[in-house]
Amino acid sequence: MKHFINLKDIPVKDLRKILIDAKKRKKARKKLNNLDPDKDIPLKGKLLIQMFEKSSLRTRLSFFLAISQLSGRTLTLRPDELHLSKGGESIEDTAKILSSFGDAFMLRTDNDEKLEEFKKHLTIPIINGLSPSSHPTQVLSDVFTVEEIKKKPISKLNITWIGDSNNVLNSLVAASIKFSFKLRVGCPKKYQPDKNIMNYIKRNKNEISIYNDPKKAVEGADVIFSDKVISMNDKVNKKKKLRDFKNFKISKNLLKKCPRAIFLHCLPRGGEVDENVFKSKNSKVWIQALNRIHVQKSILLYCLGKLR
């Protein structure tokens, strides 16, 4: 049994072997429905139970889709319907039911400790949705989308980030060490990754450039990355917040720096971006979108010991 909690705990060839099923999976279903199922119905008679402590429409969809095309079925269960939340019932109570009912169970949360809980005692695996320090399946899934769009390897590429760091960023620092790619971040200077983030990236030797200056960071860049500046919860000064990224829009005149980049946004978008930048040619984000489902499908079947 294995679980995907965070990226940076998960083997980079256990990583590469998502990636490249994904690849065949997609590539496999060019004729096929939303619906249709896989020709080799690899999760029929699976479970899928999907729980969400926090909004969400991407993630939603594509593991629904995702299971779904697996041949198995998902379960979507709301927390405020809960005896977890509402009767005082046990992590570890709620993890056997669902171990007993379920085959897997996918986490979006508004707190990390709560996912550990849960991998304590949970007997299937656990699939991080989105919790404050991590979005795992967003930046593998969006690994996959470079690539494709790229046709190279990401260690080949320059990624540049622009943007608060959050949990999309937190993955996306896992990723750069994972699969050897450069990243340069572009921020603020009070928004840069935390103590924690940085002893991670020495740890490790990455080569990982921070930049207080936007037009420095995107220099040379084959892939632009961006996020909402105002997370979900974000409990700060949201008028202040945004005065101080300002100077940090994504806009046709900030890639002229970097003309063959392409833009990629996890969405949901706000003012970081122009819409002149967002609906233009260099702009990816439907695609992205989109191929969290190949990728998902490609988790899941990791987590469910039978990845190919």
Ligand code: NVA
The other form holds:
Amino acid sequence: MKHFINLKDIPVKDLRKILIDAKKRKKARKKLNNLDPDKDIPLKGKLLIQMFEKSSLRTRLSFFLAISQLSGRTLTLRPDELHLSKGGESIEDTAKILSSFGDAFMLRTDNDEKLEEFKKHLTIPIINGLSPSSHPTQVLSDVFTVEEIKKKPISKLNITWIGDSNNVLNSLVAASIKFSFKLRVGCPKKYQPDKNIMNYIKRNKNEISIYNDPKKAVEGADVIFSDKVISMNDKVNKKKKLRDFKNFKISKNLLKKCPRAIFLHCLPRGGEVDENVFKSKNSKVWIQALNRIHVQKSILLYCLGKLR
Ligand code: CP
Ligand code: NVA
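Go ahead and give the structure of the form predicted together with the named molecule, now that the form predicted on its own is out.
Then the entire complex follows, led off by the chain already shown.
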């Protein structure tokens, strides 16, 4: 049984297999409707249970369509309606029930330890649908989008992140180590990746450069990634943080340094990107969002031992 909690814990050959499968499946269903099944109906009879402890639009919809296209079904649980949160039912007992009623569990949580605790007690795979420390399904799908649009392996591209050192960046760092791509991070000094991430980078001798000047960070970039300055789990002084990031706004002027770069953003957006960049032809955010369906299908197949 394979879990999908953090990219750093998954062998690169498995990650690559997921991407290859996603590409094949995406191509094979060009003319199909959203709810039409893939021909091989690989997850017929399987149930994905989802639970979101935090808001979600894209992850919710893309997992719904992913399991539907694989001919399985999904049920979304509301945390406030379970005994787990209010009634004091343990994770162990909850996990036992999930395991006997369902075939995979997708959890979006604001507590990384909860993912580990569920993993300990589940006998079905668990998928991390975003936690404070990572957003692995998003970033694996973003690798897919980059390679699809740039028509090159990501290892041959210069990737830049402009923004906060958050869960999405942590997964992007893990991806840069797994897939061996160069990553530049542009952010104010105070918001640089923390010690754990820096040590992880050091241990893996990866090429990650951190700049406190956004112009330097975007030089020569093929792809610019960004995300909201204030994440869902952020308990900071929001006004101050937004002020601190003022010079890191992604504008047409900043992108003059990298005219061929595409712009990606996991969404939802805040004020970190100018409207005319977000809506420019270089912005690929809508295709990026849609690709989550395709990659998550292959993640589900990987977790359920059905990846071809
Ligand atoms: N990018 C992403 O995970 O979006 P949602 O929060 O809407 O699921
Ligand atoms: N960093 C953001 C990502 C949202 C998809 C957050 O955690 O809120």
